[in-house]
Amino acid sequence: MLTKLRAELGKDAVLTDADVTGSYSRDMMPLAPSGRPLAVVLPSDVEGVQAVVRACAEAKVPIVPRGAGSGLSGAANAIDGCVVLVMTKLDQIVEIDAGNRLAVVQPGVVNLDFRNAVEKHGLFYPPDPSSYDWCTIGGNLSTNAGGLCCVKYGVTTDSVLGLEVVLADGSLLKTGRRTVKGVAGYDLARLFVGSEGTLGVITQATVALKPLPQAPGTLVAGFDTTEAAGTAVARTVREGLVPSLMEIMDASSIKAAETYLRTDLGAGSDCQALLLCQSDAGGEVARRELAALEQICNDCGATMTYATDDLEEGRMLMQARRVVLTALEQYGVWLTDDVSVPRTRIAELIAGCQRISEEVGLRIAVVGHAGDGNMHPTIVYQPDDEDEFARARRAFDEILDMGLKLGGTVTGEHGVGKIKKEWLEREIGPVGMRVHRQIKQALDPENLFNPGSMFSMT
């Protein structure tokens, strides 16, 4: 099998060396476990996919597809044995289409150098993981990644017009339209949107594009209770405001963001939440938007508002919510859980991390997208200290325990992969199993692509 690819790919893009081939066995989650790869291979157009899938498929050697590694949730980890299909060379934007509002583009582009290229013609893609400097596209469809902005535009699959994937055949299945409205036939492009690289490989997808909004202004808001601030985000979505970014941030992440930063937020030494939001509606619609966001605020009992139409200001206030996890990492090594509740019920999640906190002995600082619900209580331990991580391991799935009690998700944007895979099943149920399997028994009978990852076949 390796000859046979080294003569369709050169022996340049076949990589064994296992000190190579290590550095690809794993993503950003540290608690998902991960094998060693028989090859690495980094294919650079979609024929070079098409002949790795057929030649793993002849030998029977499992593929597990890869963008940049930028994941949370272990989907592209490797397993013994496998041939880890490295997407990144496929980096062509193919086509923007300006006056049809939608690009061509490969898996292997950059999400923020795709952003800034259909910017150029006075358009937008909304999706926006933290990690937009370096993850992928191919990565975001494959986990159906979110981010800041999914309050108002939506998490990744809500761009997808159509999608081109290869199948565990070799074949070449293309999905969806170019067209504003198409309903013919299953809606097959969002079923492999999210699916983790267990159905087939997406060599290139076709997006739908917005508009480029207006300079946003921002409002940050900070409350000495996480229930007012709690209260604040749910009377928001009551009254039909939809900004284009509500974040949340609890007294943890906040002191670990002033520390790192060296600044002083404004929110006091009593804050317990700071809600920052904006509007990109822009001029007075903004300005309107953003002082009924303070008002709303303000009747939940805010101990501070503050907000501003300049961009730098703006972009100072946000550049605490970014920098978080980053922030944490003075005080040991991180692991970021995600789950999605109710919007009603954001100050009771956090509460309960508190509590987690408490009990485990370790930092748990909660950060999310208050928008929409997704948080992401961060856990910080000492990789060196088996009992801490003992420790970091239990909360991590308290916390996936109370977010299903508090009617919930277990994964709002990270995805599944092979950390969550028994909360998967226990979320969604025997009925809902079998249709997953029957599904991917379906289209891949020989368990060929990321076998082992968000469920198991048995």
Second form
2 protein chains.
Amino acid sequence: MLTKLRAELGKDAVLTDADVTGSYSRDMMPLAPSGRPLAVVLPSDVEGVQAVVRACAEAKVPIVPRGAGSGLSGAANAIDGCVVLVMTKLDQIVEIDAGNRLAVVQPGVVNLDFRNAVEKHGLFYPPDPSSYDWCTIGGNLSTNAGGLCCVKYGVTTDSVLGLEVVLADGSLLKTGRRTVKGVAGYDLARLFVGSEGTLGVITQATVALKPLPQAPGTLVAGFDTTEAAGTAVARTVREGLVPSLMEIMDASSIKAAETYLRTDLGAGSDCQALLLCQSDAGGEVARRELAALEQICNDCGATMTYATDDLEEGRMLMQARRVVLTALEQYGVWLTDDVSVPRTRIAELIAGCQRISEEVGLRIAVVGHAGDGNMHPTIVYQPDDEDEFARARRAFDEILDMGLKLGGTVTGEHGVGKIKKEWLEREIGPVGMRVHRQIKQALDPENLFNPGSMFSMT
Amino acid sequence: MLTKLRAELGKDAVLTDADVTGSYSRDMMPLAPSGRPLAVVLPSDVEGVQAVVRACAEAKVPIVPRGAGSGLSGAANAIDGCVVLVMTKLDQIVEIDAGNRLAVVQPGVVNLDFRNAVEKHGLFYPPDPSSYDWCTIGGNLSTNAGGLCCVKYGVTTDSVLGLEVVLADGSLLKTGRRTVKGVAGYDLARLFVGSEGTLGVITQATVALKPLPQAPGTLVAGFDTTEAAGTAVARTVREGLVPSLMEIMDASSIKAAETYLRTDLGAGSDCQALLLCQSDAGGEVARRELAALEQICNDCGATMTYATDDLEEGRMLMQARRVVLTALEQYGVWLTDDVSVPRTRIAELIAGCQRISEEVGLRIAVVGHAGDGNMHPTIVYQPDDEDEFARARRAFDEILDMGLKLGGTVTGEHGVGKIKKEWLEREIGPVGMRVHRQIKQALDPENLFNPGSMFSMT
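Now the other one: the form predicted in complex with a further copy of the same chain, given that the block above is the form predicted on its own.
What follows is the whole complex; the chain from before opens it.
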């Protein structure tokens, strides 16, 4: 098979050296298992992808598709004897159509490069996962990635109009459309989005773009209880405000950021939660939106609020949020969880994380996209201490359990991958699992696309 | 089987009188075939739906699910020997959760009743098909209905968070979530939305709600060429404006409305196209948005523009758009088509409809959701004249052909049903058809859910 692939793709596109293949065998989730690939293959066009899929089908070799490897669920981790199908060489922005506010893009394009390219046309591609400066569009599509934008602009699937996908037999499915609306047949595009490489390989996407928003104004508010901050979020939702960003940091995150940045965020030593909000509506509207948010925060007992429409100052305020994970590396290795709860339950989730932190004796810092209830409790542990690792894993699972009990989901935006398979089953139940397996069986009868990721067939 | 169903559901829930069943055997699409049902069944809860599906599975009797019957594709038309499963008695609004801006609703609730109920909580359910005062949420979900709101607020699927669906074996699938974000498993909810009753029976939906918009300001602009109106739409898109409504009427629609309303719309006798736009952003922002739209219209050569923030006046201006179909009944029976094209191609579509109108010798009036390129060319014919009927059908098909050639889709919001099956195949091709059949086979192996609608299995 490899000889055949080398003939079809060129020998530089088929790598088997263990040092090299090893570097393509994991994503960023430390808990997930990974195996040794047979080979790493880097096709540079759709025909190359079809050739790989056909060759693997013939030889019954499993395929693990992969982008940049920024994932946090192990979905892109190799399994023993697989071909890792690296999509980064399909890296063309095929078309930007400003008149219809859409673009056609290949999966290997880096999110930031795509954002920058469409921005030159006065357009905006909303999905902005934290790794936006190195993750690829293909990975974003496969995990239905979110980010900070979602409270106002939705997640990746909300931007997808159409897809091209290489199916299990190597044929190319073109699904979806270039128009804003369309109901011709099943919504297959959105079935493939978020399917984590288990149903096919996405080789092209047509995405809707938004008008470029205005430069954001920023509000920061400190609270001496997480309940008060949670109430402010719920009030914001209930009163119909839609900020372009609404993030929360708990006491542990604030402390880590302050220590790392060697600064005082001005929230006071009793501060238990910080809300960071932005409005990108521009001018007077943004000022009014931020003033309304500030009023809500004050009504809910904020001990400090500060609003600015100065861009640089806003960026500095946001930096506290952005550095949290890096800041936690002062204390050990981090393991970030990902639950989404109804927005009225955020404070309960943070309080629960504090309780779990005490139980397992490990630091847990909660940062999250408060505006959509998607929280990332992040556990800090020493990787060489087996007992700490076990306790980190326990905390990780207890947070998921709590997320479900609060009416939420075990993954808001990172995906199931190889780390949350049992949790998927707990969340969706036997009927849901059966439908997943029926669809997988229908589209990938030999179970060669990322087998054992998201769920097992038995 | 019927005896069994009468025992389980009560005898009033199982109807077999031919006069009665006849009244449940068609929707609003005159071209689509329909058959004679074995029975019409009206369960009043999910257990009743499960009982019907199980009984039909055992007896291998096909099931045609149906809401109010406002559809325009024949998807809800009976086939010979089927059970028509009428969902209108599952008519409860189960929950309105203002703190999380969501609601849980049964499929039999009328769209308008649901809108009114959530409005009391200061909330807004966007999807507003023209039949919103009598169509049901279940039909809206099954066809992924649109309406006038879509240019700003998207279509039905964009509001769906979760679904409950009775599957082919009678089991109940609960899929999706109550949270804003969630990526646990495949996006099954959006697979069932728009599947036109071919994969399962939706018995409950959890939908996201929006903040209630402000009272709209309205702008009307007249153009003496459709090209100029089309250019104004494309400029609006390119300049990043997002009106809450942007409708177009061609000369034929304008004339029909003027005659019917016995009024002069003030567009002048040379007027070839009217654009109607609204902004629901409120106050100064809405005034600025409408002023920007007016500027674009003038730049594109509008011969008349008129803007108002008076609600009643706005309603009167909108009335011209709303009465078009009724107004066309002055001339015969109407047959409305439904294509969606890239927004830069609207003028070409309207010009093409004028050409087709001349070719077939029938009046074709084009109204449409210009802001999202979804056009409804409406053909007027005499139903008792066989030749006119044949020419109407020819015009209907030629419009679809043109829609595809302009890079569009054969259905923007009405669906495929029993009237556009061949067109679905033309649009999505053999690979797309194969995937549809694979999914249908996986979820409905006996092909009992609305068989032969949307596509046939062979």
